[in-house]
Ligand SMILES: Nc1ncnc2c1ncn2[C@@H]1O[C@H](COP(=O)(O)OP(=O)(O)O)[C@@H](O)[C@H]1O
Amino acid sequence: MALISFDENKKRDVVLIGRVTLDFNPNELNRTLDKVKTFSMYLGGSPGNMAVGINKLGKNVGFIGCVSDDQFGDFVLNYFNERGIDTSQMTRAKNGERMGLTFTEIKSPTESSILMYRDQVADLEIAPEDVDEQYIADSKILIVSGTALSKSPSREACLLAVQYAKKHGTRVIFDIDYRPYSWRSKKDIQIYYSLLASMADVIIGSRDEVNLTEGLDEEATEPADHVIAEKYIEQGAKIVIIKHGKKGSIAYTADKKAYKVESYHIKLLKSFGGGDAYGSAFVYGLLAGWTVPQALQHGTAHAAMVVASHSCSDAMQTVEQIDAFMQEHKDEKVITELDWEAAL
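Return the structure of the sequence above as one chain only, in the form predicted together with the named molecule.
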């Protein structure tokens, strides 16, 4: 019996709500941004990347978002439309708001960071009026990105989308997705992230993002992962995934099982993009009716392939490509069932 079932009569697999932006990744590697001369432009924004990833895996994807009314907004809409990602629910900024821009700094294969330009950003202009109840009802899964909760009216749009999802049996996945820009305070983060976590069927976040949800210091290690996961499961979550970067991730399920997933060994190019690839392939596995371990391993393989690549969105893989990677790495035993209270 699958932990999470889906209404196969719903015509769309996944709808995501949140930001779609642009990534500018340096062509000259292993140096600080002030030493970079040229960049490659890619579609970006964690929800945008996940939409591309889930679509690349063959799923029917829609996006609720707002893009700038300029050539960058055109780029994003064209990119989605060319791949069959539904843009009927996307709007254009009305008052000159700009696309979010993310400049990735790749200082070394193991040291990268992102510099985000998010002043007057279009993606936070999604409004409740842009959220169509039937569109949500027609989707098996709604994925909410945490950053979309950072400001109104995007915040209210997300909360309304979740209300519609709960009303129509659409499963809610909360991708915590913390970006410091746009938030007024840590207390606001705790309020809205914990509210979303209490309404989600699946919660995916890094440990520092979970700490922010709990109102803890980002570096906190107490309470242990399983204690926090238990709380979310008591609130109704069926699966809680806590990511730990290159150390991998740990997943807890409502049927009281815990799984440790170690990272695959790859030649790292940048430390970003793994989470979006992980989430995309994990969601694919859920929709395919796979077991949680199978879906976790698929997500982990996809993540490894994307952190070894220059892009995030363009580097998203097909099912066949992920399967081939897993075959190449079949000697790496990455997944272990744990005692519930074991740590990563």
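Provide the structure of the form predicted on its own, given the form predicted together with the named molecule shown above.
Only one chain is given; partner chains and other molecules are left out.
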């Protein structure tokens, strides 16, 4: 029996709220950003990438967000529309706000970094007035990006969307997705992240992000992962996934199970973008009624495929492609059930 159930009468599988931006990935690899001469432009931003990933897996996806009123805004809307992602709830910035830009640096397959331009960005201009209650009610899942909580009016729009979701039985997934830009203080981060976490059915974040949510030092290792997961589960969460970078991640479930998630052994091209692929395939698995280990395995397979590619959004895979990858790597064990209190 699946840990999370969904109202099959709802006509839309997933709606995401948050940022969609532009990624500029270097065409010249294995060098620092100042040595790069040309870039390829892709749709980016974690919620944007996840929308594309879930859509590529065959699910009905909508997006609530704001884009710039210029050619780059056109690019995003056209990209979504061409793939059948519903943009009826997307707005245009009214005061000259621009698309967020991300320049990625690929120094080596295992060493990458990002340089973001996020002053006066359009995606933080989504407002409560732009959130339609019926649209949320018609969706099985609402995915909220933590970055969208960093500034008004976007944060109020997200909180209203979650209120609507709770009212109408729409499941809430909180992707903590911390970016330092736009936040006023660490205390603000704790207030809004913890508020959202208390209302979420699924919480996904790195240990650093969870520490920020709890008002702890970012490098803190106490309390242990399972203690924090227990707190969220007591508040109503069904699944809590805490990531630990190269060590892997642990997924804690409301039926008192814990699963270690490791990576497949593949040839890396870059070290970013895997999280969005992981999230999109994991969500697909939940919607399909799979067990948590099955959904996690599908997620980590999708992540491996995307980090081996130049882009994030354009590299999202189909169900058949992920299944074929898993078959090729069937001898690798990437999901292990752990004792509840075990640590990585």
